[in-house]
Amino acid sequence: MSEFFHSVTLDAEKCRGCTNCLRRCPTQAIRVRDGKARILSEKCLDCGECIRVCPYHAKKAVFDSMDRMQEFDYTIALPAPTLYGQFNNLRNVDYVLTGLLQLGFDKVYEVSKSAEIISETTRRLMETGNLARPVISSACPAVVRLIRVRFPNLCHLVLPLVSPMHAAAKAAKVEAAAQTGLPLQRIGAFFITPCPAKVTDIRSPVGPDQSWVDGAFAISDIYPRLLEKMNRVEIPEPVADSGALGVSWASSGGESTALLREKYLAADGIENVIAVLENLDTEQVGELEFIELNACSGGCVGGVLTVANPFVAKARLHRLRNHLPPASIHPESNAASMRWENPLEYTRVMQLSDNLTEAMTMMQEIDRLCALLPGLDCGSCGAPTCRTHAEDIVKGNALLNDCLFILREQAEAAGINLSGLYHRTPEETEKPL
């Protein structure tokens, strides 16, 4: 498996070389070279922001085809609670779950059920006082990766528990194996995903050694087929096994609410998330116990693989919660089974060099180049800021005159010289300039 698997990809044929994605990428992972965007693999979070802003649909997310269900003897659907917000006037979750069964899944296991169990486990862990405060949620994989590459001082604050998606897959497959007698490798668990970051978290998880999820189907891909099945359901099967607290995880603030604590902060949208992390990095957040961060606007309902407007979806979920119990009763969870196998560690993708002396020299050169550049961060050079352009020059990936302002100055200077040459006498032209 590649160290940098990415679910966000670029279709170069469609790319027009505009700078929309360049300006919005939260980790400055995009460059425009030779009229086409390029994604720097080591910096990309797969947050999907470039998909959202590309007017030419040149960025796209990789997800699985439902044909992959044929690879297994028994298949399980893992619907994200966000899925429920895609349907108008939904009062009974069982219509969605029964529709999934009629699409060919053998079993449905709600991710919102595991969300409730994760919330309960988090509450008990926080009560022990053994977690550093404020605890940062680990549910959004794009945020976890952002912390990993940009905020090394905050890695120890991230909640060391698997996401509800991973927990649901493990519980569902173990249950299915006990019920059917099939080996685990013949049982396929597929997440119904709202965003590409979840796909990356399945293929290349951070925290667990490997994922129990076998694939991901985009909500936008499964939606029309599921809606057709749901419209034919007269009496749904009683499958639902979660309550309002678990479903609340789909939108920003839902996870914090499920913890039943007051001193929390919930922020959504990648720019807001970065602002909160920067404040936290400089200890400017006050007395908080828990911080919930979602890369997408509105939370998972804002994922680029959804179909409903995130505000509409959030309103639908709010109404749906009125028809659900606060939470279902689940057997006491085993916190040890949900803990990450690996601690979150800083990934040095922003580091200039492993050699400190060399890094310092490169830093000085970057500062020197920045003084030459206009400081407009216009993106015309193909880098998002003048500083990243200077870094690219120092790394040998760009030239100073890729900056249009520098190029214009050089052209003007050349024009002055030519003008001076024009007015010189033949004797003077034989002298070196």
Given for the second form:
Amino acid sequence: MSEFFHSVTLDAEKCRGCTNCLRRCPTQAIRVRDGKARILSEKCLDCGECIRVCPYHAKKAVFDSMDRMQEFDYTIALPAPTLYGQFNNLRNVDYVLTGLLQLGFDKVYEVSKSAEIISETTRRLMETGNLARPVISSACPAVVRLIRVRFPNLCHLVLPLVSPMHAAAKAAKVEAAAQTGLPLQRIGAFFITPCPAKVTDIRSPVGPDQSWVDGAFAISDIYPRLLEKMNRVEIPEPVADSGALGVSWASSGGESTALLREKYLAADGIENVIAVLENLDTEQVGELEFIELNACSGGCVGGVLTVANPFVAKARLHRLRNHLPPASIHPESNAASMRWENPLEYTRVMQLSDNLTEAMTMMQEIDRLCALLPGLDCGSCGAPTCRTHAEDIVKGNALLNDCLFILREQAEAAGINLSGLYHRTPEETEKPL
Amino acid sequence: MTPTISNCFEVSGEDFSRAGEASGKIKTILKQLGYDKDAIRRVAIAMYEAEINMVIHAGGGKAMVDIHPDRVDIVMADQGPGIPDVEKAMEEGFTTAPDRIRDLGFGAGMGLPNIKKYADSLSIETQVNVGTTLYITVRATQQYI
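Can I get the form predicted together with the partner chain as well, since the one above is the form predicted alone?
Next comes the full complex, and the chain you just saw is listed first.
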């Protein structure tokens, strides 16, 4: 698998080359070329923002088909706590979990349970582990990727623990192997995901060498089938094994709450996350112990692969928590087994050149070109801003007269009067120029 | 010939929310250049502190930044009230910021001391009722050439 696997892709048939995604991409990773959007692989975070804003539904998230369960002798569902917020009037998580079992899974293991274990491990590490402060959560893979490409001075602050999804897969598979006697590779663990960034994090994880998760099913894909099964459950099986603290991870602020510490900050929505990281980068945030950041507005409940409105889901989870124990009881966790194998390292994808002198010469040329461009950031050249257009020209990926305003100037300088077109009557326009 | 990248910004005098604009832009440029990351951090903090000072005390000013391969030279010039006692102003915790500014969490008397801490050199030219100019240099300790 290449370093830049992506779960966000483009359906070129549907793409009209409009500029909605172009302007909203937080890392300026999209260009429109030949009338179609293109995603610059190395800059894309898989945050899903472009999926959210595409009016033609041309941006898609890759996730697995449930047929993939056939590849294994024994299958485990790993429901994200966000899943519970999709259903109205849910007071007992066992209805959801029983529904999943009836869809054909042999076992369910709640990701919220692992979330509680991660919270506890984080608490202990923060007390004894000499972590640099403030600790930045590593739970949202889009945020981890954002820090990796844009914040060289913050990489060392990111909590070096796997996310609950990875921890749940490992615990569930080891447990299942002991119970069934099957080898691990015959056991498949599938995450029920709210977002495409998690899919990417399974195929090409940033911290751990390799993920224990075998695939991901979108909440939106599984929802109708699951609802049908759930509606027929009369007496649910008592399989739920997590509490309010773990379930609260689904919405922004939940992970911080589960840490039982006061000096924390929780921000959600990719633009807000970037603003907080910029402040943190220049030491403007004051004294904090923990920073929880979620790329989606509202937290995971705002993921693009969910069904319910994020605020509705959040309210439902809030109510559901009243029916849950505070937290599950679990054996002493092993911090070492959750540690990342690889420290987070800055990836220089925003850099113009590996050679500083060359980069500086390119920057001078960019500044020169910027002065020529109109500064409207209209996007019609196919780059999100005039500045990125200038960068593309210098990198050899675009031409100055991709800018419509420059093109018009050039045409007029060549004696072609384009502005005359606007004043013609329809009859006149019919005639050849 | 070694290239130099020059930038000049107006620093707004009224608006706290805009303090940090100039340092933010310089930070982005330095990252694109692949500049030494420790130097990026020190430039950003020193410039931000100087910008905030301009907002609090001087009603805005100008930020001029020259990026060289081995160092960043920053000139922060304002036409504010000037600093009557520079030595005093360099003491940590000394402030002349009014209470309303301090209530906002700014003006804690750490601006100039912080700039000095993060910069490799700092010199101050100031004259009461004329203005203040800071000359800040941050050296790159590591280069990717």
